[in-house]
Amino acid sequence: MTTLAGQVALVTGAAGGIGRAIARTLHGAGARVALADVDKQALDVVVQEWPDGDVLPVVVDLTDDDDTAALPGRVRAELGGLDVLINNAGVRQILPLLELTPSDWRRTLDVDLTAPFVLSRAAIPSMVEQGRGKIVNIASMAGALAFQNRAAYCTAKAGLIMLTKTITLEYAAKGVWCNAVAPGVVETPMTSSYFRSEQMAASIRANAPMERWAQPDEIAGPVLFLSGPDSDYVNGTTLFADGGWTAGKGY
């Protein structure tokens, strides 16, 4: 069983489906999370859930590149270190490609790809000096493979697939991992309205081998797998849970 006792791990967007159950699973196995979100009435929802006082919720905006900066810094001051990095915040629009305002494009990149960019810049330093430093990127198989209506968020997830490499060449030997875990669908508030349509669940179930959507937790497995010991020799890579979905048409 992966255990994570005696460490610190920072998760962002954690009042969300997905970053919730990355939060429990990690506190679980024996960590002391921090729970970083921009949405404070959800986030002391979530902390509830731990009364036992081993988690630091912290509100931050994720577009603000100076307290994104200094999170990590507050986690090690308020946690005593911080040994896993989960870049799991993201936003996305559902919207053609000339109906998706700068603004828009430029929020999607600045909350999916260019905080994880800011976050990491600002954990690898201590993470070097300590020796030892996990990072895992949530994509998405919308980073490998593109969608309609979604340009700004499949370009984000790309470039977070490519930013996890480039940390790993430039890190790896200075006792940095980073990789990332890209989810198919998974069923949570943003996705909710996915699963209203019947026409949609049925893509769903026709695209993915196993035939199904995924639920929060077995997105929080893998996480939990590349923050841990047992992935010691996997660096650079992409997880993908997407049951199978980005394998291949079957016909």
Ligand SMILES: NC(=O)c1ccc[n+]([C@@H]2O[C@H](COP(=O)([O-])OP(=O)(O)OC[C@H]3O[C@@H](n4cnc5c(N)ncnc54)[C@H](O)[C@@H]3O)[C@@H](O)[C@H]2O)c1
Given for the second form:
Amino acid sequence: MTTLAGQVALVTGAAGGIGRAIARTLHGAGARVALADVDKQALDVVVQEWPDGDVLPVVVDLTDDDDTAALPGRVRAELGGLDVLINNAGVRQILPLLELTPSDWRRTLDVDLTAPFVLSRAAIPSMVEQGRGKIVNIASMAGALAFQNRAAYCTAKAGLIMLTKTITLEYAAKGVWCNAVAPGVVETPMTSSYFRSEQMAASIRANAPMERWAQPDEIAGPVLFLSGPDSDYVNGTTLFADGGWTAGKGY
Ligand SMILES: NC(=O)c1ccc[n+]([C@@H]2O[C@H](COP(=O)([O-])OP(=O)(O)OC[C@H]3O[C@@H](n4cnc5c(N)ncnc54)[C@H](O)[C@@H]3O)[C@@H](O)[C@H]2O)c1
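Right, the form predicted alone is done; let's see the coordinates for the form predicted together with the named molecule.
Up next: the whole complex, starting with the chain shown before.
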């Protein structure tokens, strides 16, 4: 059983479906957790439901570079360290390319790719100083496989997979691990519309060899593995938690 006893973790997008599951799982493994999200109301609900109240909620808009860069320092000041950074917050728009404006494009790139860069940049120096730190980026199978009407999202997630590798090249020898988890379709507020459409649900079942979508806890498990000591020789990789979707295509 992976233990994160005595460690501090920061989870972005912690008020959302996958972020909340990750935060609860890391806490269950013994970590003290900081929950960052732009949605104060949703964050309040997560905090109210937190098992022992020992949690640090932070309302932050990750499109603000200065506030984002200040976040790791704030966590270190309040919780006494930062051992695990989970870059999970994300947004996604479904629009044909010609209807996607440059400002839509930038907003997706800002949250899904630039914020993980800014946060990693702010977290790495103290990780290097303490000789150990783990970063897990929540990418997507859409970073490896193109999906229609999601140009900005797919591009951002492909970039995040590459950012994961470049951080490893530069900092692995200094005690930093940077890996990604690439989920397939997961039932969360981001995808709630999918499951209201029988056609979409059938298409997901047809594309995923496991013939189903995932629940958030099924993404939290791989994230815990990459956050803890059991993955100490795993660096720069992307773990696809997609029910086999990207393994290939059937007939
Ligand atoms: N749900 C899926 O099927 C799926 C599949 C692959 C990857 N992912 C990725 O998993 C991650 C979590 O997605 P989810 O499905 O839980 O979505 P979600 O919408 O439930 O949660 C996303 C969270 O990010 C927060 N957020 C958005 N913009 C922010 C900002 N500017 N500053 C701070 N917080 C912000 C939201 O408030 C929300 O709480 C995302 O990166 C997403 O791309 C999800």
